[in-house]
Every structure is written in C-alpha cells, then in structure tokens.
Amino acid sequence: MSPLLAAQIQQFHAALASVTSEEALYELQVAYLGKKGSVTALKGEMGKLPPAERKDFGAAWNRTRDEIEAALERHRDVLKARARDLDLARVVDLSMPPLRPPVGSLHPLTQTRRRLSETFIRLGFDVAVGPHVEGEQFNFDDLNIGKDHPARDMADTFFVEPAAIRGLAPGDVQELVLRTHTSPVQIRTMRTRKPPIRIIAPGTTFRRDDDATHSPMFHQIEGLYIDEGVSLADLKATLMAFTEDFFGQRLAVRFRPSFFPFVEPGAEFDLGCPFCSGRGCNLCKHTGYIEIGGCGMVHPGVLEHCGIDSERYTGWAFGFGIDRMTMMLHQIPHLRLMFEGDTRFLEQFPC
C-alpha cells in the first residue's frame, strides 16, 4: 500500500476514536471522503504515477475508501445504540402535569355582551344586528330626532363622506354617519317585520365623547317589544325578570321621568345596587340605585314612520350601555382600560 494511503488510514482511525456525535462523524466523513477530502484528493495523484503502478495504486485507494466507509458505518451504529441506551435510562415522572401553552380568553366586554344576549334569549327575544354606517334617516329622522336636535350636531356625531364608502357615489346618499346608537336596528326591524316584534339589538356605537365613563366607541344593547296591548307594566316586568336572571337576585327597578324623542312617555330606569343590596356604597354613590339607561313607550310617530298602525299596536323600548354594565360587574374604575389591550388587565377576566 502506498505510504500516503497508509498515513491517511492511521490518521482517520485516530480521529474516529474521539468522535462522540453523529454531527462530528459526518464532519469526519467529509474531511476524508468529501469532494475536497484528503483521501479523495489522493485519487488525483494516480495520473502522476508511471502506468505500471497506477493499477496497484487504484486498487489500494479503493480498499482505503471501503475501509473508511465501513469504519464510519460501524461507529454510526455504536453512537445510535449509545443514544438509545441513554434514552431508555432516562427517568420520566409520568405523574407530572404537562406544560400547557398560554390560552387567551374572551374580552370582558364580549363576555358581558354574550351574557346579556343569552339572558334576553331566555326571555323570548331575538337578536338583531345592523350596519355601523347608517343614513341619517334611520339614525335620526325615523326616530323623531329633528334637524335641529343637538344630537345631530358635529360635536356629538361622526359624519362620513359618502365617497369614502366603497360602491357609493357621492350623490347616492345625502348624509352618512357612524351610528350613534343601535336604535337604527329597531327601525330596520320594524320596517321589515310585522308585529309582534320582540328583539334586542347589541352592538358597537360611536360618538364624539371621551372621559372616565365615556369612549368615542362604545357598546349598547337595546330592546324592543311591539304588539297589541303592550304597556309600561310589561316593560317593568321584563326588566325585573332580566335583572333577576342576569344578576342572580331580584333587584328593585325604579323609573324616573325623562325625555327622549323616540318614546312617549320616557324614563330613565335605575336598578337597585347589586353590590350593596340597596344599602348604599361607593358604586351607587350611597343612593342604593345605579342608573342603567333610558326607556319608554315607542312614540306613535316612530311606529307610523315604519308603517305600523299606531292605533292598533303599542310598544316599549329600552337601551343601556354594555360598557357600563361591564364596569359594574367587575368594578372597573376607568372605561379606557377596556380598550388599551393591556394583557395584564385582560388576564384578570378568564372565561
């Protein structure tokens, strides 16, 4: 055998003895048998030998390659067997609970909205929805909110350029707004369904307002019941049934006269504080009651705008803020916390 090939065999076996991983074994294989390996490079030396010696050198080179490949394969089997033995010897405590990836939860506003919807569904109401961008007719005109009403002022309402709405030409509509309440859903329902109508309309609304208890984007839920012989007594009974189901206890319901263009008579309705049972606390400002929202008998003009005979049918409507209800349930001090997306805050409301 050529002294050069014999030296390569000796160096290879010395290096192989210190290989302890398959990665190192592969690197050793490349170093000797790769395209630029030291043994591969010796094959090019055959062209420099006399013709009579080339045959013997070629045969010796083949034996050297075969010996290195066989040694590599044997060592690979040894390494695999060693790794298998280590794995079998590893002690595993099967009683340990597995590591679980972090799991998110529903936003507290979403939790409250779903809980409110489920409560009214159990009371026989359907859930109705509508678009966020409304025409002034549905958002104001059909609700008896006149052209000179303060609610239509730019200080309260977000007006939308018609051209900004995909598919609408500037002349298609006169005025578009981001809906200021979910009452347009009531108008759409009364225009497309015949009494009896019994719906709730939860959804997102928008106004130019921003403080500790108000946000430019907020959430409302409104209820509507239209049928023959409907009275305020039905409204009070519904609200009492709702509070008992939602809060798990019977709460007092109080009506205070108020004005809303779309109801007559109108009232603010308050609930007996569920946290102090009416005794007085910071949340109810020591009055025993918490203001929830507005309500009243649907104005006959609203019924007539929607094609419903106000001589035959009567109805009531109510509305309150889901955001405020969420703050009450979880004693959240500032509305803005629910819109900042801070995971430290959201993690406090698992579901």
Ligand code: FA5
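Being a predicted model, the structure only gives us computed values, none of them experimental. Positions refer to the first chain, counted from 1. What we label the rigid core is the largest C-alpha set whose atoms superpose within 1.5 Å from one form to the other. First, how it differs from the form predicted together with this ligand.
- Positional change of residue 334 between these two forms stays under 2 Å at the C-alpha, relative to the superposed core.
- Residue 297 shows a C-alpha shift below 2 Å between these two forms [criterion: core-superposed Cα displacement of 2 Å].
- Between the two rigid parts, the smaller one rotates 79° against the larger between these two forms, as C-alpha superposition shows.
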The other form holds:
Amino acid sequence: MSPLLAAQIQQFHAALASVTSEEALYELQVAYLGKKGSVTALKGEMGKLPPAERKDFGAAWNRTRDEIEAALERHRDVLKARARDLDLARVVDLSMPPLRPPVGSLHPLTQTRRRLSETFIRLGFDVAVGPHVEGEQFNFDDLNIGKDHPARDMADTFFVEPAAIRGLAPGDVQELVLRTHTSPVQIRTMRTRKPPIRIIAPGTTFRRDDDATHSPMFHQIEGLYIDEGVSLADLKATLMAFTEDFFGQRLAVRFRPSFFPFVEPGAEFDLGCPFCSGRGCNLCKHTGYIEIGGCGMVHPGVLEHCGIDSERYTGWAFGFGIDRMTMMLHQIPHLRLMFEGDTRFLEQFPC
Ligand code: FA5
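What would the structure be for the form predicted together with this ligand, given that what you showed me was the form predicted on its own?
Following is the full complex, with the preceding chain placed first.
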C-alpha cells in the first residue's frame, strides 16, 4: 500500500479513538472523506503516477475509503448504545424493586365475615346458611314474633310477593319478606338437626333503615348453641373468648337486659370501646361501650316450634351486626361508605 494512504489510516484511527460524540464523528468523516478531505485529496495524486502503478493505487485507495467508512459506522453504533444506556440510567432506577400490577382485594365486610367465621369455627361451631327471601313463618312466627308485633310493620320490613317456599309443606303459600335478621337460620337449623347444635350463620339482611349507622341492606352473624344443660354462663364465656380472639385483646364486656321475643332472658351485648379503652370517644358516643347485638337464652316456645323438647334441652343464641364490627375495627365513620363501591375507599383495606 502507498505510504501516503497507510499514514492516512494510522492518523484516522488515532483521531477516532478520542471521538465521544456523533457531531465530532461527523467532523472526522468530513476531514477524511468529505469533498476537501485528506483521503479524497489523495485520489488526485493518482493522475501523477506512471500508468502501470495507477491501477494498484486505485485499488488501495478504495480499500482505505472502505476501511474508514466501516470504522466510522462501528464507532457510530457504539456512541448510540452509550447514549441509550445513559438515558435509561437517568429515567429508570434499576436498583428499585419492580412495580407490582394493581391487585384487587376482598371487601372489608367480607374480610370481617371471614375472620368472624374462622374465630367461631376454632371455637367448635359449624357454618349454616339460609335464603335472603324468607317466609313470614321462619322470619317471624316461629320466633314468637306475633302478627301484631311492631317488627312486622311495613316501616321496618321489605315485603315480597307471596309464594310457596322451600322447607314448608307443598302448597303452603306464605307472605314473603327480605329477611330482617339472620335469626330464621336458627329455625331452619333446629327444624332439620337434632341437638347438640352449635352453628353460626353469617349473612345479608334487610330493613327499611337508613342513617350513619343503619343501612337498608346490612349483615349479621347469628350464633346458636343447643344441648342439655346449656346456661347463660356458657353464653358469656363463649362471647368473652370470641371477643379476645377477634379483637386480639381482652375488652370489657357488658350484658344489658333487653327484650327479644325469641329469647328469655334477653340482653344486648356491648363491648368496651377498643379505641378509647372505655374512657369515652366519638365512636362509642362517650359511653365507653359499643353495642354489638342481641343475645339470650332460646325461648322454650321457639324450641317447641322446631320440635325440640324444651324440658330436656336449653340453649342460647346471639345476633351481631357485622357492619358495626367492621366500622369499629377500621374506625369507619359512616356505614354508607362500605356500599358505594368507591375504589379510593376500598383500596385502604388490602388483604
Ligand atoms: C336482631 O336482629 C336479633 N335477631 C338479634 C338476636 C339474635 C337477639 C339472637 C337475640 C338472639 P337487632 O335488631 O338489635 O337484633 O339487630 C342486631 C344488630 O344488627 C344491631 O345491634 C346492629 O349491630 C345490627 N343492625 C340492625 N339494624 C341494622 C341496620 N339497619 N344497619 C346496620 N346494622 C344493623
């Protein structure tokens, strides 16, 4: 190869090694291969050579140009890759943990219902279910709630078209209601099972109610224990064990005498407010206690309606509001928040 061309290649590679930008690379290309570039200028030298040497010089010049062009191309790729890495490093912090795709979670009420069921299952209870649309006999009559009882008032109860219902004699048509409590599941269970009976029945219930702590659609959990020699002391011990397990702390409990036609004696079950430890706060309306629901010893008349010998067996029952317990657990100020389906609210209860 001509020493002139060899010197050009050497100089070019030395200059290329210090090029760090695409602009500088373009300038180098122009300096060697542009119209007035040093390699382009050497092409003019060919005419000055003896004719016999021109062919070899021409071939060597072509090789020199090809080598320079290939080196320029390779260097351009390297610079582009370097710039891309730099951009990535600026935008993406590769040391950060990967983003998780958004995942849904169980509704806070479902979470509470499952926790309640798990707690009572651990205490030896089975889970029983009943329909939302219930006959008046199971929702009211068999629970000693007579035809003239205020609970049957149109103001409280949603009535549905009368029809025959499962579980009663064929052709027995009844007034149907959306069940106003989970207590009809007591009746369904006692009619179909023999003591000892130990069940819980969580489920949806309906009443014509609507304010900050009352909703037309709400949830209760019923508990029922029937056997020989069951006493009020068993009820108290079970509810205390449940409270400790569910709330993870020993809260004060209070039984306030109250009237429900299907229990005797009957009581309201209150819990010492877990937020203020009984000192008084907005959630417990400054009483130090929060009402959870009703309970008591199953009325002998109810046992007899279900074919259970009330001389031999006794039992207790309770019915608690799941929505209220969820409000207590999470300090939710208004019941309606739980039924609006607003994801900004629901996202606060991951599970
Ligand atoms: C009853 O429903 C009885 N069946 C409970 C019972 C069962 C007593 C077994 C004795 C033996 P009560 O109407 O008080 O009782 O309702 C029980 C709980 O359900 C209330 O303390 C409250 O927590 C909840 N509750 C009642 N109505 C609503 C409503 N509209 N919205 C939200 N929660 C409600």
